[in-house]
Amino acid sequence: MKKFEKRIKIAIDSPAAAGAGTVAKKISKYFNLFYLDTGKIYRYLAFLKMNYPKKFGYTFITKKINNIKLKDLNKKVLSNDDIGILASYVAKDNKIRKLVHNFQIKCAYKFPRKYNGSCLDGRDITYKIVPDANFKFFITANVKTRALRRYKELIKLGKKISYQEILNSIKKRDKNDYNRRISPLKKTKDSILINTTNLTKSACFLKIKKIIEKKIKINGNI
């Protein structure tokens, strides 16, 4: 695709396992922009938690933060369920997200030149990362709907766990990601509704994508 005369960002909130994450990198790679899934910075400071618990403090944080390469975020130790229930509560550190947000934001407005923009997913991206977005979505489906697919996710990479411990634990997350009282998801009226329990991955990438290229036609390139 064409470079843009004006750069856009995308942002999209969603519970887990709704499928952002999937449609978030094929959005991002159709119209090269560069893409941020926020929500595994907070499950790799999880894993650091877990794994260094004496050293996990915030200067310990801020040095890893600031060293963040692609590689640490896509360490396959990280769909781990467990990780993700810990990230939920890590999450919740006030002085945490502060450290988390910054570089978020970063990303979102200080991307390389090369990119049309940014597309960030997480649980706060619409309204406390990129509120001027040019384009904002809430992706969701029924729990059940995403209990089986983050099961059949699972059980791929050889992990031995049923689907009720999978639905009890993305109930708890949805429980902890709603109601927190730092930055807790939810959908701002001003983005838009996608909802994917009864979508392929295909078709929720065409809904979005022609979202998108209906309002840059419409704008004149944003």
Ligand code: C5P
The other form holds:
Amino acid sequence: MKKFEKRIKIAIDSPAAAGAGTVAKKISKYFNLFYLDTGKIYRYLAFLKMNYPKKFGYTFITKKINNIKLKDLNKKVLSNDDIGILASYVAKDNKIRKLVHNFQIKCAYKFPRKYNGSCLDGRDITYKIVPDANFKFFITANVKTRALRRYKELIKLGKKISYQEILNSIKKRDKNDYNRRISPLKKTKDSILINTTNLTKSACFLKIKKIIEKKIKINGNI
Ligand code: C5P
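Alt. form predicted together with the named molecule, vs. the form predicted alone above:
Complete assembly follows, chain above in first position.
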């Protein structure tokens, strides 16, 4: 990897199940970037709220975020649909968001030295967490396609849930994420729109990789 690529910062926003996580992981691996799925943090907090309802306050949350480990974010239970919905309610709390923001900003700007940059995906990454990113993408797909993809994913993981339940929960989350007052999901003017409705995972990866490589080639230095 050449020197100029050391400064790559990628910011991705997307609604639930649009394929952003999958492509962000692939792109991060390809360009050797530190990757953070920021939704996992809100999901982890939702998990804590569910399991420790009495302790769940700002002091408890601060302690947990300060001591967060990768294994906390990789818990299988975090992919559950009820956790996703609860996360979208937890994520409306401005004080909680501020605590989470500090952690995300550290990941985006102070990643371990072995990486060439960082890649974060979420809902407010392009305009709040990494507003100076070299690359900004808004990744979306039509709601039925997203629901079907999430349904297949969860069935593969052995979860018992129907397509209709998934569709309803994605619609509920879209409503929460697009319409909330604080840090709503939106496409910024400087984000490139990627619609994955008719794209395979690998076509989506190639499209984004091409955009990044083209800009690196033109600018020589980002
Ligand atoms: O990305 P994922 O679907 O796992 O995120 C779960 C929930 O966390 C979202 O529905 C959203 O409400 C919240 N979230 C957020 N800001 C982010 C990432 C996720 O509000 N940057």
